[in-house]
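One chain comes next, on its own, written out as structure tokens in the form predicted on its own.
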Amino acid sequence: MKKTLTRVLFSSVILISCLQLGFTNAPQGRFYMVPNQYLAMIQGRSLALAPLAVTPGFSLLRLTPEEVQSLSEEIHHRVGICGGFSDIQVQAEQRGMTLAQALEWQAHGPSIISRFEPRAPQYPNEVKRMLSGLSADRWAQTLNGIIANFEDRSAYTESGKKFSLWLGQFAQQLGAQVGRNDIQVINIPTGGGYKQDSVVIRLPGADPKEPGVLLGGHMDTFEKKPGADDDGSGTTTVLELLTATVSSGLKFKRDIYFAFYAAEERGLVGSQRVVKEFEARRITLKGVLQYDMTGFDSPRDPQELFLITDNVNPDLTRFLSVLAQKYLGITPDRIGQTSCGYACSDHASWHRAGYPAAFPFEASFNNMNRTLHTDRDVMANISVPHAMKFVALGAAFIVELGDPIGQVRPLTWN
């Protein structure tokens, strides 16, 4: 009873603030949820932020774009993590919630628990075909090209907008090269003053009524930051999987989606918009795979890859481990588990909406690449062989969840 009363009183405080402040953007800013533990570490240093309301775990703040960037940089500097806060105005606007309801929804997780029915892998021949089409050289050339041709991929800059457009052009050109005119490019506006749209590439399956399969990563960086690992490596991994899937000649029962999210660095904004679009169109998904930083091979970790354990579906996460053992030959002791402790990337947007999501990561959370958000996040810190393990895992994920149709010539699995 006391806990319920506390929530009611807190919701009333937030609602009054919302009625007074409204939902306008610049110059007043947007509404964000920031964990109190992180806010306490940065307050009174280079930032002085005044919460509109406080709960036992989170504070509600209204921030301008400049304050959002400063907040993210300070959290990275003081706490050593990526992000750490969420734009909750997206939920208020798109779900018809008051900000009080949006804060409650974000703070306490999904009301719908996602389900994934695990099974044994059953398409070794098709997976082998996909793996044979992967290219480490192409992966490296793609990432080098992205860094060289775009000053940054910020959601606020013209360079970031151009990168979003380039991703759609890449998919269309790829389809033209192999004679696939059914590839669909979907641009999902981010709103809120952001110039960069999220981009979703759809490869239609034989039965669009079946739940689809989605792989994604955020495309954005901070202004004038190279972002080789965060998240150039994840973006390039998704592009390589798109290329390999289209070029393989395999057909699937399910739709396969490749998502590139805008404004992740600003509070998971783009992925929340994408999720809401899928919900509005009543698109169901069998599984969602998130790629955010796949290129740093930590010398401090004996494991080859890690699986994030919070804000994910545990059954789908275990299935990833099974795929890594069968198709990558990684033994169980070389597959680690780690947690963010907060909604650290776009998988959380899907999880909160009740979609089964999983998140393989480059290292343990304590030993990840610490050059993120700096000028030092460059190609020199990237291990292409390490990144290709995540590409191979994604290839197996696509085939096993996508349900290929038609017969492939049997191959002996070594």
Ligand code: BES
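Rigid core (definition): largest C-alpha set, two forms, superposition within 1.5 Å. Positions refer to the first chain, counted from 1. Remember, it's a predicted structure, so these values are computed and weren't measured experimentally. First, how it differs from the form predicted in complex with the ligand.
Comparing the forms between the two forms on their rigid core, the Cα displacement of P35 reaches 2 Å or more.
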Second form
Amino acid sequence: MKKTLTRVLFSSVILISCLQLGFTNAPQGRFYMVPNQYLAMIQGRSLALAPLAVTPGFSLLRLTPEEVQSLSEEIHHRVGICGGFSDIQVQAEQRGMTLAQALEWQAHGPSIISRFEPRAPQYPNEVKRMLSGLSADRWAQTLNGIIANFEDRSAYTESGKKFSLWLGQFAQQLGAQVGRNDIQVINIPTGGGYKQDSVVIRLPGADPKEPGVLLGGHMDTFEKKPGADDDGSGTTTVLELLTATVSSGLKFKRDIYFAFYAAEERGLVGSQRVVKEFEARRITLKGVLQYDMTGFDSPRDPQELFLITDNVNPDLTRFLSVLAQKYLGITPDRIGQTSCGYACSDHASWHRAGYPAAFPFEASFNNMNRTLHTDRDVMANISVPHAMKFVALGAAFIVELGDPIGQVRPLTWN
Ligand code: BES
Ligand code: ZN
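Let's see the other form, the form predicted in complex with the ligand, since the form predicted on its own is already up.
Entire complex below, previous chain first.
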């Protein structure tokens, strides 16, 4: 009796943790996709299941709740993990696809790379090289320059459009300065009557087939200007990381992308277009980092930085915490957690599409910069040293996820 109860409890835990089931009571069951390798392990032994369609990686099956239960148990029993099978019907319904399209998307699309495999930091010498090339003065100058030249960066205005063009020119000039001609500027139209397009800068890695690494922030301001913190701070942070990465001379195995999203303030419009473009080009990413407000150092928060916990990948977020401890020397008690409670910024666009995303933030949600969206969101409220912690965290993120190639000698003081 006790054993049966344990088994029932265990099974339901498996089911809850392995599948987010949206059961209907259709007697013939719902559509699922199951990795072929796991199906092969159990086929003919305890279960006989006939796939309706087979792709190179996955099979489409129609399963009753009982079959789902047995399958989940079997995979868990034999493989020891949740087996990565999912209710494709929910996805098809949510994404407005046919089942065949959803299967194809699931087999090749980003949901199978949405996991982030926890790893330990491996490249201290290369991270230190990057950190040594960061400049707080340059960060402050860049943000001051943005505010002076593009006070209004609205997605609706000519000035907002000019800012988008300027970001592309910035990357081109940087490449010219260091003699690199492989830096790619990709403009991604926002459409919908917006004047401003998103800009993605790509630094090609040695193996472009490997999943890439992306850091981004939104380029646009809301109704009021100059948006020093929201999101001049994030835009400047991404520019500083682009500059430091290119200037470091480091080479990476993976493509590194720097994204500037248009029209975030209009409902994450630009980032959704960017994500669609990545999906269409079947570009996979190991991790996505969002920067939206990094410049306000709240006197009410004893913590040094915060990690947003909703609409993010928890493993990637934990990895950020590890990086902050190792490379910024921040103790765990000074790393806070906070949540928006809604899709508050562009990380949500990536997260919804199945890409692993993380979002380090300036303060706890309750204590964040209250001047956002007002004409008081100005430089005077910005702490450059505070913002530089987020830059440093991004530098560690790029190096540790980008997989540098070639040897770098430890930095010495003589
Ligand atoms: N930077 C803000 C929002 C924000 C607030 C991010 C707190 C992180 C923590 C962002 O630009 C914004 O205003 N977002 C909108 C939602 C968006 C979908 C239009 C918001 O929060 O209302
Ligand atoms: Zn913002």
